[in-house]
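Next up is one chain by itself, shown in structure tokens, the form predicted on its own.
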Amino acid sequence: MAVTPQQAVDAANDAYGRHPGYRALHAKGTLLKGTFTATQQAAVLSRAAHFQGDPVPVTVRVSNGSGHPRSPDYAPDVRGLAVKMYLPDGSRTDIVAQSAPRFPIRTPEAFLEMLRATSPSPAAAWRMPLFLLRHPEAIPCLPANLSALAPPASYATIPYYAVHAYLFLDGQGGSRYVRYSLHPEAGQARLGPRRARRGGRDYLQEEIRERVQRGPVRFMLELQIAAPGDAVDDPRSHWPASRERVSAGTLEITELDTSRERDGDVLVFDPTRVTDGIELSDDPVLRFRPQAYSDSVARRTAS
């Protein structure tokens, strides 16, 4: 049976929670303003607004992957990177990245399952076995994925991943599958759990905002592009290091966004929100994502 958006939601305040105007997940965050500038490189690949040089205006939100608003920063979690670009005609397209490197499911009902197994109850002893024996394809996901759970010692000191394909399609009538990744300016750093917690329940938020106030936070968006044969439709999908990579722009994060999320302003990423020039792919979690966040914004604006 196909799982619906309200199930999904339904796991997600299950495993932590409902809290009344916040996300289902990814609930504790940090708005950011900056730009987005391309390299020559990525106006080849693609005919994009944003791909052809010229600076765009972006909002960015960093934030921890729990669903509780309150969720303690040294916690392990996967950590967040979303990314709002707002184009010449008016219009705006998304990225959305995650610290976690791997993908380990290719359906929403697989998703669901895992959302259950991983939530924070004494049941994942069981439930997380379960679940890999249902779906031993995940178990090469794991070690990847379990490292970057290691609370980092900024938002801007670890690398960001999306995990679906998409087809850029350039000037000249050519195509080719890509996905994203950012990369920090600023190198990669980790805690140890006592470090971090001593840093407090808030210390990434607190960091990210004093580190954007001595200057600008930078990530480079590199371009992973596949090859023929390589899977484009399943986000489990691993293509091989040796694809072809294209460094397609910098992120510069310069400042705290303070005018947004608020008088009912409703802020959504939405890995779906492409423009002329890209193209989804038939991952059917990439197709999923957008019906899940229309039943959480129904749920997070309610009165």
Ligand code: HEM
Second form
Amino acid sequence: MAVTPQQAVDAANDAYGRHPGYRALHAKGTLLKGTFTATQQAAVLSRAAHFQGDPVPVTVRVSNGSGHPRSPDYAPDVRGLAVKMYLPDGSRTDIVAQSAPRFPIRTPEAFLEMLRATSPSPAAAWRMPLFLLRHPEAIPCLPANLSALAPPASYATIPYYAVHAYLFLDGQGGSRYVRYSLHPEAGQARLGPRRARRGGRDYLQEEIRERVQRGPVRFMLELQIAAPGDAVDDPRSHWPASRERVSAGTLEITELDTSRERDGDVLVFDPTRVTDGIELSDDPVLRFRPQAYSDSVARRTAS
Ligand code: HEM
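Form predicted in complex with the ligand structure, per the form predicted on its own context:
Now the full complex is given, and it begins with the chain already shown.
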């Protein structure tokens, strides 16, 4: 039976508790701002406004995947990088990415099972093997994803993957599917568990605040371009490494954003918030996500 968005958010709440005012997942994070500047290659691939080369302002949120707002930063976890771009016509478009390179399942139902299997509880010992028995297709993703759970030295020293395919429409009537990933200019660095623990429960939030005060934090937005026949509606699918990769631009984070999410301001990053020049694929996980996010927003903003 199809799961509902409410059931998805219930599963997150069951795993991490209910925390009024906080996101059901990725509850702990830091808001930042900066700009995104596209390359010429991006303008060739999509007519979208933010890919034409003029810098656009952005809000960025870095986060831990846990639904607990006080999750220790040193705990093994996926990390999130969400970007909201403010377009010249007043509209917005979002990119929502996380640090696990492979997405192991292809339906919202399986996502719920995975959430239950990976949530911190004594039952986790048998839930995970059971989940893998029911979803053996997730097993090949494990090695890459497990190493991505190691605590990073900084939110600025790991890559992030947006998982789903999007259709890019150019100005000449051409189109192709692409996938986004964001790569840190600072290079990759992770910490061993002991060193991460020595940093304290909030070391990632503190580190990123200090880092942006010292100078801009940059990520390169990379596009991997699908070839005919590549699966574009399956978030599990992994296109061959030989597929063309293009640098689409630079995300430059310059300061903390202390103006948002206060005095009733609600900020939502939605992977289906696209703009002219970008269309959604029929990926069932992508199509399900905004409904679950809306339910989480309704709960976190309920007074
Ligand atoms: C069926 C699959 C998924 C479900 C049900 C789900 C659910 C959620 C929910 C309920 C939230 C909190 C939303 C809010 O209150 O604003 C959230 C946040 C988030 N999710 Fe997902 N998610 C799914 C898949 C993914 C995937 C595939 C990615 C990465 C590509 C991802 C990355 C994130 C990030 C980065 C955030 C935090 C955004 C922010 O900082 O506001 N999620 N997710």
